[in-house]
Structure formats: structure tokens, C-alpha cells
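There is one chain below, alone, in C-alpha cells, taken in the form predicted alone.
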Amino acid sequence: MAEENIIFVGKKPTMNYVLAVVTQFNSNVDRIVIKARGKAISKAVDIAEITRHKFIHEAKYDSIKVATETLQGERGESNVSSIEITLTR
């Protein structure tokens, strides 16, 4: 998968990453993944049904995964929920 069609959940408002996705779509592209982590997890869900709803009616889910990731922080090992919500249309 190219880089281009993974879509970085990070502390933008949400609809800055529904009109990359929408954007994405429009540029003939089949599948993108929405990728989050932590707190931006829910916002990633948020994403993916504002895009399918309002937008992209013909999206569907492809797949969605989750995942604890260890990251070294300053204060050691900490674990941090991810999600990888793959869009396809």
C-alpha cells in the first residue's frame, strides 16, 4: 500500500482528516486506512462514519484492527491502544 492512502489521526480538527480521505477517494484512490492512537482513536471512528455518511455513500469497511504498541517515553515503556480502520470503495 502507498503511504499516501494512510491517513494520520492526530489532534487536527476532525474534519481536516474527512476531507483528505473525501479528497483521497476523488483522486481514484480504492482503499484508504485511517491509522490512530490513544485518545485519537475515537476520533479516527468519527473519520470513517462522517466520510461514509455524509460523503462517500458507496465506502464500506474493509477491515479494522487493533493493537497495543509499546512506545519508550521518558518515563520508560508505556502501552498505547491503536486502531487501523481500512476504508474501501
Contents of the next structure:
2 protein chains.
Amino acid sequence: MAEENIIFVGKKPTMNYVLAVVTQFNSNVDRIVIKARGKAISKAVDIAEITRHKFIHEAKYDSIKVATETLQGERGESNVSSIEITLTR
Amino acid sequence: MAEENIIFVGKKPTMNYVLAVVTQFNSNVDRIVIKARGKAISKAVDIAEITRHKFIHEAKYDSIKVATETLQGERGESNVSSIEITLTR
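Okay, that one was the form predicted alone. Can I see the form predicted in complex with another copy of the chain too?
And the full complex, kicking off with our chain again.
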């Protein structure tokens, strides 16, 4: 059965997330969603590109979506951009 | 006639680029491509989202593409991710 997994990109090194994506692909997951907000968006793109070019050459972009999320903080609301990159093999 | 303009995102403040995109849309350009590399990718997403949410509400994403570019530097080649966001109205 096709499974879908979501990877949230945070402050860890890029290669940690690449390893997570590659591990998922190698354990029968067909579709992986990489999500990131704010400055981590650039890292999410790096993760997807490194995965495709160096490790899982048959992985393809199913969709790339961007949006704005509203965060509730101590000083009120703030807006942050987000990205959702879906890779399939 | 439909025109297409390209905006390269660099080190200037986000709102400078938003203003450039909005100005283009308001002067009869129907399609704008926002390009960025490396850490500027997050800023490119911010520019597109701020343009759509605050200024040009009818602007839509035509495509979002990511790629890897190889740069020639003094110390040899290096790879950098890039994004190309196409907005239409």
C-alpha cells in the first residue's frame, strides 16, 4: 500500500533531513511531503534537490505549494510564509 | 500585448521587491517571474505571498519550479538551489 510521510524542516543540518527522506523512500514510502516555514524554506528546497540529484534519482516533484500561516505569539499575530514540497517515486 | 518580466531576488529588503512586482502588475504586465537562489529562496516566497495577500489579490501562481544551479567560484564548482515563481493575473 502506498504510504505518505511528512517531514517538518527545522534547525537541524540539511543532511539530517535528506537522510530522513532517503530512509523513508527506501522503506516503501511512495510519497513524501517536506514542509517548512520562514527561513527554513530555502533548506526545504535544498533537501528536495539533494535527495533527487544525489540519492533517489527517480524521485519527481508531484507539487510545490506555498502559503501564508498566521502564528499566535506573545506579542500578537504574525504572518510567515510556508512551503509544501511533495516528492513521489 | 501580454508581457513577461523577471525579478531577481537579492539582498535588498523584501518590500523593495514586492514594490517592484506590484509596479509591474500595475503597468500592464500579466506575468511576472520571481527568481532566487540559496537563502534568498525564502524571501522569494515571502515576496509572492505578500504581493498576493496585501496588494494584487487576483494574482495566481502559474508555476513554482525548483532546480539546482552550478556556480563557478575561485575554489571550484559549487551547487546552489534555485526557485522560479511565476505569478499571473
